[in-house]
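Let's start with one chain on its own, the form predicted on its own, as structure tokens.
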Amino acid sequence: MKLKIRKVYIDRAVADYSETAEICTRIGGTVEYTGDIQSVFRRINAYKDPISAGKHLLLITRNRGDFIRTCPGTAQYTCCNYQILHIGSYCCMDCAYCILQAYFHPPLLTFFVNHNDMKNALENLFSSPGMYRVGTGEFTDSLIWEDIYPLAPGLIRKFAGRNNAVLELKTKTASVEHLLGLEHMSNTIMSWSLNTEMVIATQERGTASLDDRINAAAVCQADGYPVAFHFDPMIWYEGCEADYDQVVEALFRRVDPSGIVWISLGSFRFMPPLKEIMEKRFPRSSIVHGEFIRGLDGKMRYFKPLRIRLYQSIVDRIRRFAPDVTLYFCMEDDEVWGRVLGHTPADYGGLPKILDKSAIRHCKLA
């Protein structure tokens, strides 16, 4: 999945960093030196479609706020207590769904380039007690930066063969072949979204196909990464349980269940002003129009009598290809875990510990 860009704002206080001259010579597009990026994000939110506009504009700037933040969930739900690393926001790919359209102002393509920070950030959190999961694909997709500045590869090997960390690098894209034949010591789990073919060709615009996530994930699987994937969010539409079976089938025709570190489930669910926006760049997509209710959290969920039923039919299916395999939900409360799974996370002393457990007997932590 290339980035197309047309123009690239470069911040001046990064100009004359490496990254910044390297990004330089692998990209195409206007280049324009700004030491204003407040006057940038003016003239793009002046245009008729910004969400659209910033997918082809990128600003080159420096992370002045923390590198590694815990993810942002909330108390209503139970929580992965997941560590994210800020490596850019936004993100070339238009899923209708897509909670960054109303999460970033304006929405722009935006890279760090002061690595010299994220790695020392990196080694505080390596010298600091405790276990970490670490995955750079909350604000922006993990791997679509790869052809202007391969910054994955680089992390593969500084989390190989640490004894208290591991890397997720998740994707909607394809494209891994440059990071076969590393030095990863199991300790970088390569990680896909995974939706129903009819989602994807409606609702996931520019992302790669199933059959590619997939065959991509068996790649993976087979140079010795641990995979995991996220069947998030799941979107009810008449017929969506047979196309999530045919999901979970051709997931396991490829990968070997045995080498899946987790998967995830999570039901669509969304800020009430993110409605508006995808009535108005999605109005042949009739997602946001389902049975819904206001959760807990704000946020607008289907009724959980259809959640439950959603997850039971896609964890039946699951089971039947890889019993042990660990699954969990994203942001549910304990009535769910319970009545899908018949544990809640508590059972086993959180969710935390159930995924640490979990990345542990995978992955070669030294």
Contents of the next structure:
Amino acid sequence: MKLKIRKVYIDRAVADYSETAEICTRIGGTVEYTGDIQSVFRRINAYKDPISAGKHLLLITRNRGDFIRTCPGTAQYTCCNYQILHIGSYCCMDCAYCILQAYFHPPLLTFFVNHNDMKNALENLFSSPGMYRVGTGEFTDSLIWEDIYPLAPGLIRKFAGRNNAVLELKTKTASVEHLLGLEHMSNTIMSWSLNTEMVIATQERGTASLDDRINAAAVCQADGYPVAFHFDPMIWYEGCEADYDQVVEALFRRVDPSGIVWISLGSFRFMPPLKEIMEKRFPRSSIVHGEFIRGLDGKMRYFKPLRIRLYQSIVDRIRRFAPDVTLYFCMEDDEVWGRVLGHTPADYGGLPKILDKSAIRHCKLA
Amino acid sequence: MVVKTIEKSVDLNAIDIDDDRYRISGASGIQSIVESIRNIGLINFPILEEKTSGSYRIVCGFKRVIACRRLSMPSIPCRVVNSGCSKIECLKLAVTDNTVTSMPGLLEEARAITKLRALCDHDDDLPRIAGTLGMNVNMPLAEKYGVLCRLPAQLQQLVEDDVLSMKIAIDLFMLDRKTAHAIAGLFESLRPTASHQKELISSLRAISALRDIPVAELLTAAPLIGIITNDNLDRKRRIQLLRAALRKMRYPHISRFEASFSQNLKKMGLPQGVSLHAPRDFESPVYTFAVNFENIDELRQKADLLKKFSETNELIAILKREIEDT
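Could I have the structure of this protein in the form predicted in complex with the partner chain, to go alongside the form predicted on its own above?
Full complex below, order starting with the chain above.
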């Protein structure tokens, strides 16, 4: 999971930032200073496979937009109203289903170093009324950057002791040693994306194994961190239900359910242009050939009765080990909620409320 | 620039018909040229270029030269281009001759553009030079023409015969050879429309990937082979059955669910003027009953029926959306 950078492009605007200097001491590859980021993008787009190339090229720049954004949900399906802390974008791991392949033009590892602006954005958030669940794992993996810049410890300290905000670090890596022993005060939720051994082996190139992810979660839990898990994207294949059962069993062999803030469930969905990319980059992957229909938001998703069945099966298994754990769906409608969980988000004040409540309880917010 | 030529009689054996540097046309229609030359004689003389070996390369008139050979003529009158004529000038002659003597097909245009492109100093020059010869082309189209020219003969022939569109032929070329050959054979025998071809390719590839069975094997095994080779059915019916069979294989759960919905609907026995519509792809939870009526009495009567239908096991089963194992 280490970043293997062949070339670093440094935006001249951040050339003398201390963060840039620190990264330069930790990273290999040739360095090029640039005042024209568009020309960098053009060069990457000219690669035969820009998506693969972009995983070995790093742009160090400043975030010229908002550091904190609300998760872009859609009206047709229920969103958790998560706040995204935009620390950087793209990923060095290579998952067949990853939307980031089609999301950025071009896809390029990009790390923002105007951390003073980020800190100001966070201070504003902390002083605003309301409860905030903030995560860095939407446009990138939360922990892939740690080798070149240890951002997570600083963020963990920043969130520690806040009474209206929690940080969720979501990852498919397992390197958490440097986060142990920190004064996190339970405000940071360490979370892992989980999938079956089969999906990890065939669709998630370069990610940590299931065992390593679960072990890392157990280690973090022992260090007092609240933990969370995301079964997303769940992928339908012959025998998948039994395989997901095994993941659940493996999880609860190591992790105490009482310390789990939430478990989310979501099935594989994608914007249609991703199909062509997947077919080209992962010719041996058959997951694009599932029984998909075009969802109400324009994304391809599994036929609803199939999704319901998949969810019912895993929820049944999770409930056996963790009857009280907070379960939620990422981007599903009330019908799915009702049929699988027996209630809709509205029955409990809406999904954000449900998650806030769980965060307040597990993260011991005042 | 006007190309200068001299007329001379050339021994047919001295003409290298395998040198296709300037060849634009295909092989079709030669027999009618044979008949024409036999009856009327050679009206338009082929244009040749003298090679350093002393033999001649055809610039224009491949079919005429071949026809004359078939007629066992020892020599024919030809026009030979000046030795200073460049390759691109010769090619322009070939393209122009092909355009004025016949209605060029897609493959001929593809060959003309691809050969022109190879002789252009820069790709940017191609649209302008092609334009002077009456052909509109942009670079993406030129790329596709290039692929078209590299297709195996079977696929080129199917494009020439209008069985395959250029896009479908190129899509097939991108597949492995066995798969392309098997699908091309299927299309040659059933001649589905372009949209059906697209659907069939997509389904066959997906099923092949999901079952890890090569497309060629799928097409030669039950149930598909039984449909494809059923001579008791006409072509359209076979295509219809093939599509239905592929859909069942490609979307087993969805197909069974749809069949179960139809069965339940049938069992409900809705009267004329009352219909139940499922949401598109069963994604939205909202079903729609449509009721036609002409007066209040009819509306009341049908409203009573709706109440009755709402209590049937069939409607309950429909709304449950449970999925059966395949």
